[in-house]
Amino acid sequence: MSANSISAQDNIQLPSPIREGGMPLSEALSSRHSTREFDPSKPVDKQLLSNLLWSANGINRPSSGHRTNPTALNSQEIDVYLIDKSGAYLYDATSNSLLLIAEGDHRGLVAGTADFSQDFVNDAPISLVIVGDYSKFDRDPDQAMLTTMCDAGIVCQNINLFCSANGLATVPRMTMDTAGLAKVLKLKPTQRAILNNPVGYAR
């Protein structure tokens, strides 16, 4: 593991995100594709990780606390969790840091369940799990869940495009052990893991 890669600790302060660079959006769209073969020997360093998480769900207007990802009624009901071989972390956009939720390698829960699992996920150095809290909407529960899922999809696309623009590999997925992740991530009953993106370098 390189000096810049993350390791298990209570809090990981990330460097300030770099908001410039990468390829133009049109080129990122043109080159975007799903990758299911990752090189487990190549970690994602802290600076690139900070840029990735900020792009996914970070604060781009500090005066208002508004995010890079739009949400209905600015509810900000989406959280991003990072899971790697050392632990499971919550991305805190306000402090641009990772908060340790659970130690240990829980990437197998992202890979799938006992009935169906995609083992390539375990080769990706990190997986980002997109979690929505539909209780933040004062509306019909079905509509609240649908809105939360749509907002989660926006975060997922932010991740896909950042990876495309910055030489990282990823694939958007719905397969995962949602019950197992809910327990490990200590989710509330109104929170649900909706999508996930394993991220790394292509093999």
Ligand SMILES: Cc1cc2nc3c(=O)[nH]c(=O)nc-3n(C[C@H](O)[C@H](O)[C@H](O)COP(=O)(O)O)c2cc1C
Contents of the next structure:
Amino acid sequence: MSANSISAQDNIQLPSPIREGGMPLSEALSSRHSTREFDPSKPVDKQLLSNLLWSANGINRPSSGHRTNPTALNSQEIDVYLIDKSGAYLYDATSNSLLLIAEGDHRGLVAGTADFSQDFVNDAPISLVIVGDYSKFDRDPDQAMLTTMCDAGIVCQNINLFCSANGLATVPRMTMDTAGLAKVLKLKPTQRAILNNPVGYAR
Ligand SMILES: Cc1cc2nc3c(=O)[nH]c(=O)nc-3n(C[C@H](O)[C@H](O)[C@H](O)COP(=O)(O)O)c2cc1C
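Let me have the form predicted in complex with this ligand next, following on from the form predicted alone.
Every chain and every other molecule in the complex is listed next, the one we just looked at coming first.
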């Protein structure tokens, strides 16, 4: 399917995020750890998914459009994509929905490449891929890339802590097929997949 033939029905409207609950921050920090064994039979329900995406990169001050994750100069150059067995989606924080980018199961690209892959990723019901667009910074390319990577790391830690606070399992990862993902996610040349978090329930 081409991007042009994707219709509104292919997008997924999420329930409004619930902005309270979970364990206290100090307890979430205390229990945060990486998990690499996921139960493939346990999906993440839509409400928890909405809460997770809002925590990662959602709008927490609607009057200004500012986000749960800070970005340098409020550039908001980070996007979060969700990959599950049905397709690849872009999280649109404004409409609180998932926009279908590509159909099919692309979790293998998150797992890795032919050279190095971590198969446990295919057991996680979803993976969140954190993409940065370094063209949003009007500074030298090295600085722009470094700044974008810092901003991506903050989104990743929001995900790590949300998971810890809400009984979900995750691991922050840099391993993935960045070239393959760039194609499937239809990224611009200045966008790059920087980190990913498989998410689900521990086995
Ligand atoms: C930037 C970054 C990249 C990472 N990449 C991977 C990875 O590709 N695969 C993996 O299994 N773990 C990856 N990890 C997870 C680390 O191995 C893990 O955080 C570390 O061993 C400490 O364990 P803990 O998270 O349980 O404290 C990464 C962590 C970070 C912060």
